[in-house]
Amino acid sequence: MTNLAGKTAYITGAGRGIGRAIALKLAADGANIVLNDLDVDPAAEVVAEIEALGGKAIAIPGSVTAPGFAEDFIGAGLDKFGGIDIIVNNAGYTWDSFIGKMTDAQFDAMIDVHLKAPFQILRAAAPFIKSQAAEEAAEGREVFRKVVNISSIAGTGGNAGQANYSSAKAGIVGLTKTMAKEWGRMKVNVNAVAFGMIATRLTEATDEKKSIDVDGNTVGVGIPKKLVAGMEAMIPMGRAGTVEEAAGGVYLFCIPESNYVSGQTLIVSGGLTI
């Protein structure tokens, strides 16, 4: 018997990297997956991977910051699978500058994707969670639901050049603690996972100038090789984490063993703190 059999998990930013690893991890443990990615093809590919393993999944592509996205995302999952058991707010990216050169658009973009979008998704899920929790309480049943918000050690300790990202990731910790208090009586565990350096396309060691397009904005990706080497030297475990290791941290907050853990931030960083 798998821990998550019959559960339904909603995961944003799940077409690549950490989000994809989370989707595959939860699906392998029995969960139905409602996944999102900004791009259609990567999202469809993850759905195909899950189905090839015998799991069930649907994709709701698009920007998590688009008007009405939260309601569409939650609504599609309820229409398909009929429930909400796990929400993982993972979608995001970085758009760095030192504060003297950072634009309002850069700052607002990070707040929108890392903080406002998770808030909107949880708000959209609230009516269903409240009604189900009331029914379960009336029947004398104890059913736990899980929310895992993705933060960063930039949010717990700050990081030069990331006033926007650090502010948003610190904010998600505050949202996590608040929702743990609001939803605790409804048996919802709300926690955060703060990642350190995880090997993804955003943190790839490269001296080439690389960029991606996000909502019409050109955003640089990759980190110079010398800088990556220096950062890895600071990590007690001596290397960046893998996306599978990152997903493992999220998984801990999704299983029954964490039913009495709420309002916490787990740092998954190989021992690095900043």
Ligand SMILES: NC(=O)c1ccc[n+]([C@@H]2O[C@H](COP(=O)([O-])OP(=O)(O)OC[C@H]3O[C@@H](n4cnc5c(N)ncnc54)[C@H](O)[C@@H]3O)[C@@H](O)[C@H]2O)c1
Contents of the next structure:
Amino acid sequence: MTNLAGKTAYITGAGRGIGRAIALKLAADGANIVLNDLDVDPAAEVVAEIEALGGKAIAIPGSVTAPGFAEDFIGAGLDKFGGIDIIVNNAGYTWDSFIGKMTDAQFDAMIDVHLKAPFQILRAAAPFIKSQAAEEAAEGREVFRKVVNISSIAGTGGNAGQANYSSAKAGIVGLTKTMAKEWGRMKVNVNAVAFGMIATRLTEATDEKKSIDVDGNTVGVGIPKKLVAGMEAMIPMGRAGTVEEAAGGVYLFCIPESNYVSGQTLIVSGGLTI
Ligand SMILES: NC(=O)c1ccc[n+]([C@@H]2O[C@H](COP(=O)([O-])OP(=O)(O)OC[C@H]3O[C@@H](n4cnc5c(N)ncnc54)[C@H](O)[C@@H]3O)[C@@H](O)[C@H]2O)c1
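Next, report the structure of the form predicted together with this ligand; the form predicted on its own has already been given.
Following is the full complex, with the preceding chain placed first.
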């Protein structure tokens, strides 16, 4: 018997990196997975990996910022698996500049992907959660559901060059606290996990200029090797975290042991605080 048998988990940005590790972790613990990614092939590959391990998953590819995405994502998961037990708002990227050079488009893009999209997904899930919680309460049953919003220590502590990203990642903490209060009566635990430096495509140590295309914009990925070494030297545990370690932090908020924890932000950073 696993902790999450029969539960359905929705995870955005799960085609690679931390989101993929969360999807594999929750699936290994018995959850059905409704996953999304901007990129079709990586999303399909994660579905295949989960199925190969005996789990169940579907992919809803596309940008979380697309009009109507939230309703499509939640609707597709309900059609396939009939429930909503866990939502992990993870999809995202960075688009850095110092403030003098940051455009409105750059600022808005970060708010859209890291804050508005999670808001829209939770709003799309609200009618189902409300009606289920009312039925369960009428039957005298407490059924806990889980929301985990992904933040960053750039949001909790600030980070030079990330006025857009850190504002969005601080905003998601506000949304987390409010939804914990709004949905507590419905037994929904709403928490955030703020990562320090986790080794993924976003933070890859590279001196090459690498970029990705998101929502029609070309944005840089990777961090110069010297800078990564400097950052790792500041981490008490002496290195970046792995995606599995990152997923472990999220998992803690998905299991019954955290049923009385809500509105909190867990920092998963190898001890680094900024
Ligand atoms: N890696 C870190 O050190 C770190 C630190 C703090 C917070 N985070 C956060 O963790 C989350 C995951 O990042 P990661 O490091 O795994 O990066 P990643 O690039 O490895 O994976 C992110 C995934 O999200 C997808 N994605 C990006 N924009 C999307 C969109 N608009 N719609 C749907 N999917 C989209 C990408 O295609 C990618 O597969 C992000 O929210 C990020 O801000 C990461």
